[in-house]
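There is one chain below, alone, in structure tokens, taken in the form predicted alone.
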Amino acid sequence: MEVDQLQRTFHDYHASLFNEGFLDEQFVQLQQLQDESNPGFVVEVVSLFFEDSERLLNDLSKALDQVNVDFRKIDAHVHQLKGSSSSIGAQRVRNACIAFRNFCDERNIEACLQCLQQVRQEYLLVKTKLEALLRLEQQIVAAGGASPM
């Protein structure tokens, strides 16, 4: 694919992530922090988000699997995941975390387990979408175009 076509594909895909509510304005701000002196900034921050999210999701699974569920610990994990998803603009993950925290306050184990599945699903969706966006960026650069980020 030629550079112009790749760039059009990138911009259309990028717009769809906002239109579908996967990303919000925070992601644009993250992109604006990337420049020639730090060309891998967005990839680095997004990769850290993936690592942190997977660790937190595993911690949440373990915490909810305990005989005596510590809702304060669960709430702390969800709060951390909400913060990290907010920082990169992963809007749907953040919104699922808000609902999750409400059920932690109510100490509702069944609802927390359902929310964990919802958060995990939203995380996996945004991860797939961001990986595709970053691959498109790499293809543009490899084809000789300027980074669209």
Second form
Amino acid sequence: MEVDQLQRTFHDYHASLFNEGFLDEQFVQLQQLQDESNPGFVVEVVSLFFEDSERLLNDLSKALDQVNVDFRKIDAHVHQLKGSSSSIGAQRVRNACIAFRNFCDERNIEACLQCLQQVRQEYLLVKTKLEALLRLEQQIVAAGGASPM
Amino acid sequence: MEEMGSDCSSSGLQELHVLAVDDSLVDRKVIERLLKISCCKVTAVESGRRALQYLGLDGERSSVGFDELKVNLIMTDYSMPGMTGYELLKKIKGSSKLREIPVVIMSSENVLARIDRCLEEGAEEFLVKPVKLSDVERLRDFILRGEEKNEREFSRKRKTSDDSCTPASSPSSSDSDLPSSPISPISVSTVSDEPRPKRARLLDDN
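Please give the corresponding structure for the form predicted in complex with its partner chain, as opposed to the form predicted alone shown earlier.
Below is the entire complex, every chain and molecule, led by the chain shown above.
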């Protein structure tokens, strides 16, 4: 049965994301908030996270490119990104933000640039994975199965 | 997929109206859902200023009577641009119109000094983000008990034929200076038991 196979694939993929540290318990919390009355909840929150993150990463890039770097502003942006990644359970992004803030405190531009690269990398990784997970969910529902979320 | 929460009207729960304040779009979305699933009405705003506008405390007369907008609980993020959650808390507790409304602070940072400051200023609780469903349900139940007690005291006072305003004795409000306050300061008892307030769930993230 195609649905069964898809469900299995979803289950395994879902588990791997937790095992590899991409997602944490908070993502499970979000899943629990999705039900028949609000079947698109996870997709909606994740989409907001993507938009928010892309905006913040752009702002960070610009801010680090300034002649006089405003570290307080950078710290504020990273704090926001840390917050939203924490809210959806994007653990590795969150951890990368924590490291980033430490270097902000030190006012170390070089290190900050590296941190930004690291955060962006983690973000792109989790984005790819979440999109894959959500696509699987979509496929299951389209094939007549119940959402595994 | 779990069937989450019973139908709110059949559960018999009174619907609390919660004002949620957070500059993060993601967090507003999540807290809104947490509250709705816990059978609460939600109004979510993005800043302290907007919150005060909604509460009718910004000098402008709101078009609707205050009672219709009655807010039973305010949940606010701590770190917000412009007005912080702490500043919002102070404004609310400093207003005779609004100070009875319980205020809960949410923050991703568990700085003890920050927690203490908020509790001292009259915050009901300090929640460490990310906020969980269990936090919201616990909060809701606590506020509901307070509202019920408030109503019982009110009706008890009305029944009193004696005109000398002796406050009705109430089993658990002995510590409270305000007879009408439904909520006793919980922070005092929890702080003495442990080095940090129990209510502030601590995550070692910094």
